[in-house]
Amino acid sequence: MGLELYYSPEPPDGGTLIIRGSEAGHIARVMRHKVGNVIGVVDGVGTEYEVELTEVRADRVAGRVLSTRSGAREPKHRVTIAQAVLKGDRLAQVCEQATELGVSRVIPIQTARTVGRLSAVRLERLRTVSLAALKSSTRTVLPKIDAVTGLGELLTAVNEFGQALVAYEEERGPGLGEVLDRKAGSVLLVVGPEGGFEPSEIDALKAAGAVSFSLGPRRLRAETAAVAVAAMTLGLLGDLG
């Protein structure tokens, strides 16, 4: 549509599309938008709408629905994250990259090696940004950003995806070019903290089913190895270019 981007999880209403909260006041008091003026909204899972303002306030917007359309610029492929939680706003950065990139997921994991806490706040924090990202890069689908779980809790959902993979820096042999399953309809990618994963981590994730690999001869910081293995992944699975 080429217009810009709002967020609204309402449906339309009898072709009227509702936008209230912070977003309105965003479009009424910062873009200072009139009656009239036509703008895209998406609804985070998937729909894109072209709305004609009929009503501008700054507790709420409302539109005609225009037009509507699916699907538009996301990938075939869903690629979740479960990245160990990191220091500082390390965390945010990824998930605002991820966003970006194309990613459906990203899952906040308690490892051994942790040192970075996740309060109410910041995953928050973690959901705005993401939020942000979307409007951004003009996705339509909001990924998910999970509440901090431990390991133990995400080698029980390992089998829910089409294929889990580990990045380990300490692995010598093959890269992710070699193990991704181009076939695989949903993708894990498994990155650790700081100081990296201890290699009980790393049996406990393999006995599960995920596969490691390795990122080459560099080491790279945890945050680099998400947003980098996130890009390679799609772009290996025809989502990127």
Given for the second form:
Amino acid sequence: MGLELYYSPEPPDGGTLIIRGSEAGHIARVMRHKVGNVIGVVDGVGTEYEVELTEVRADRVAGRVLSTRSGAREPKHRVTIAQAVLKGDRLAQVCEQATELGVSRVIPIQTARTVGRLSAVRLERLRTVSLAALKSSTRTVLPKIDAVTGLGELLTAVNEFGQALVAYEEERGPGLGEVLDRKAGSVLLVVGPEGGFEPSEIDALKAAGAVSFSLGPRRLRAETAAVAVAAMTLGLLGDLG
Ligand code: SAH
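Could the form predicted in complex with ligand SAH be given as well, to go with the form predicted on its own?
Every component of the complex follows; first up is the chain already shown.
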């Protein structure tokens, strides 16, 4: 797909698709598109349109839908990362890279040793970064970025996933490849904060049905662990490479 991709959640009406806001500004002012040019538009929930522009203004772009396609370039498996909130911009880095890799959802979690804070502004930034990554990676489904969720709340949601796995820095047993169930359909991957997990948190996750795994003998930064875990999981499931 060689077309530039833009995002518009608004469904087409009678074969006409409208793009508003900053995306319209980008098309008109930055890319200087003209009537008659053809662009790609994704709706963030799996549909992609090829659109011939019929009107180009900085606040509103309209076009005629030439073709429609569903679910293109999306992974077959649903991979969710529950990442403890991190300091600075590191959670944004996780959201960006996880989106590119094909992760379906990121749940920022609050754990005992979480020191980073996620304000409403920062949460909005995570979503903005994820949207930019959707376009640059040509995905068609925008990952869901949840509001901050307490570990206790996450425990009650564990059974909504086909399987739940937790990267535990003290685990000396199995690696991801040994515990990943290739047939589960959806997987929740839990990664701790800079200070790691309390043993009681791992016990609680296990009691809720999660399985812990090791990423090897080296200690990884949390954001490195999250991206490694996302890439390995999608790779092992056949959705990467
Ligand atoms: N401060 C902790 C390290 C935390 S690393 C310590 O001193 O041990 C942050 C998170 O990344 C961990 O909670 C875990 O989820 C993940 N992680 C990092 N290295 C890991 C490894 N070798 N195996 C499994 N998980 C790891």
